[in-house]
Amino acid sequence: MGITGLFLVSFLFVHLGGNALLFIPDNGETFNAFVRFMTTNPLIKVLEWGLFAGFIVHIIYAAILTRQNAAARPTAYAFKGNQGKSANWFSRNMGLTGTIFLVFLLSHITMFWGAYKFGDSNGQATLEQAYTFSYKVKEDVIVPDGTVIVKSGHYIDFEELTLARNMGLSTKPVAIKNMTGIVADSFKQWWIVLLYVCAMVVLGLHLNHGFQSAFRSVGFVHSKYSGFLSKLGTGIAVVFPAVFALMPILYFLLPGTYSA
């Protein structure tokens, strides 16, 4: 529980690292290429599988524990206030934390990641934009002699775009995937950015408690680092969320300043 919690929170950093992109005002140029590593590298697509693995063992072995602990004691607290003597509120409320975070995580993939997968076109752009921008083509580039220069549901390359360029299409217009753009348009709503908000406060109180929990669970206690660590946790716990929130934030009162 502790390793696969950890290795989350690595995970949290890297995306954390990748959407903090999108405050660049720049027409989604740098997060839309980052887009594009992350889901062409054949490195990060294996990785994608780790994640995926971490997701599951954590939960499974959360569902373990809580039905460990209630088997260690089948009759609740007379008084609630006994449970604060080993437990704070963090540490009660990890199972319920957890499961909402869990339901908004899916509902996030499904917004960004399975829009962006195996949702139509929204938007388009000439071959030599889809190239600058690092748009996803969405439907089959054909040049005069019928061969298919870039297929549907791919990233043009340079040598796609030079022999475009070299037949007078560069600035051909064709449907395309905007990652930058789905981002736009979905914080354009109030009530998705409150739900992206609230989750995050969610977020924030999950890790407040495992981030420190962890560690602990792997032997890593000792009286020189434990405040550290908590310090580090809390740091943890305020900072990612809020940045995480702020994109959401920022997308809502400045669409002329962050838009696709």
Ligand code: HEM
Second form
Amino acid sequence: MGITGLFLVSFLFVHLGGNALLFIPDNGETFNAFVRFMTTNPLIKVLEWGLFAGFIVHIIYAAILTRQNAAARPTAYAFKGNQGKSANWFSRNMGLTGTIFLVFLLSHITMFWGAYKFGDSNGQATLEQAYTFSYKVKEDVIVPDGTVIVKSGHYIDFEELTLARNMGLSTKPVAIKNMTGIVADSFKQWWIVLLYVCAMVVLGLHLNHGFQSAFRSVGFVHSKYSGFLSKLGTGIAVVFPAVFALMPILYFLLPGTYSA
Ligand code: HEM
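Following the display of the form predicted alone, present the structure of the form predicted together with the ligand.
All chains and molecules follow, beginning with the one already shown.
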């Protein structure tokens, strides 16, 4: 659990860094370019499977551990007053915060990743714009001799754009998929913003105990470092969720600045 937990924290760091591009008010140009890179790079595709495996192992071990803990003490403590000394609220509720966060995560992946990969088009743009803003083209682009130069579900590259320009088709509007548009449209709705902010509080609670406990469970216990790791864990548990939460908040409050 410790190893997969730390691996998931490293994913969180990369995801936070990538998503921070959403703070750039450039109609999604930079963020979409990042998404294009992430969704087309073969190495990232392999890492994505690793990430998926990491989540599964983490969840299975969590379920096993919770069962073992329950089996070790089939009846709950009659007196709960002293539990706080050995195990604080965060450590006793890892199963609860983890489960709530998992429900959020499934809806998050459906809302963004699922909608981008499998959902309908969410706009129209010329091929020039599709190239500049890294929009995924959502209909076959066919030149007059019947050749398909961009297949639906793909991005247009420079050679294809040049071909389209030579045929006078580069200003032709086509159906597109715009990831920043999906994010911006979701964060226009107050209840989604609220859902994200609450989920980030839960994530913070989960990370606050999880980070330092991960080092202990992999056997890294040293009096010299445990204070530092505990502080680092708390720092991560506050800063990561706070920056994540700022994204829906800013998109909601500043729709003029953050549109796509
Ligand atoms: C509130 C801020 C967040 C925003 C705006 C956001 C945005 C996105 C977007 C746009 C995608 C699809 C594009 C991509 O794959 O990069 C995505 C995918 C994903 N997000 Fe988030 N995310 C947020 C928070 C989180 C958190 C806290 C987690 C926690 C683990 C998370 C986990 C994931 C996962 C697992 C995927 C699918 C990864 C993949 O592409 O393989 N996200 N997110």
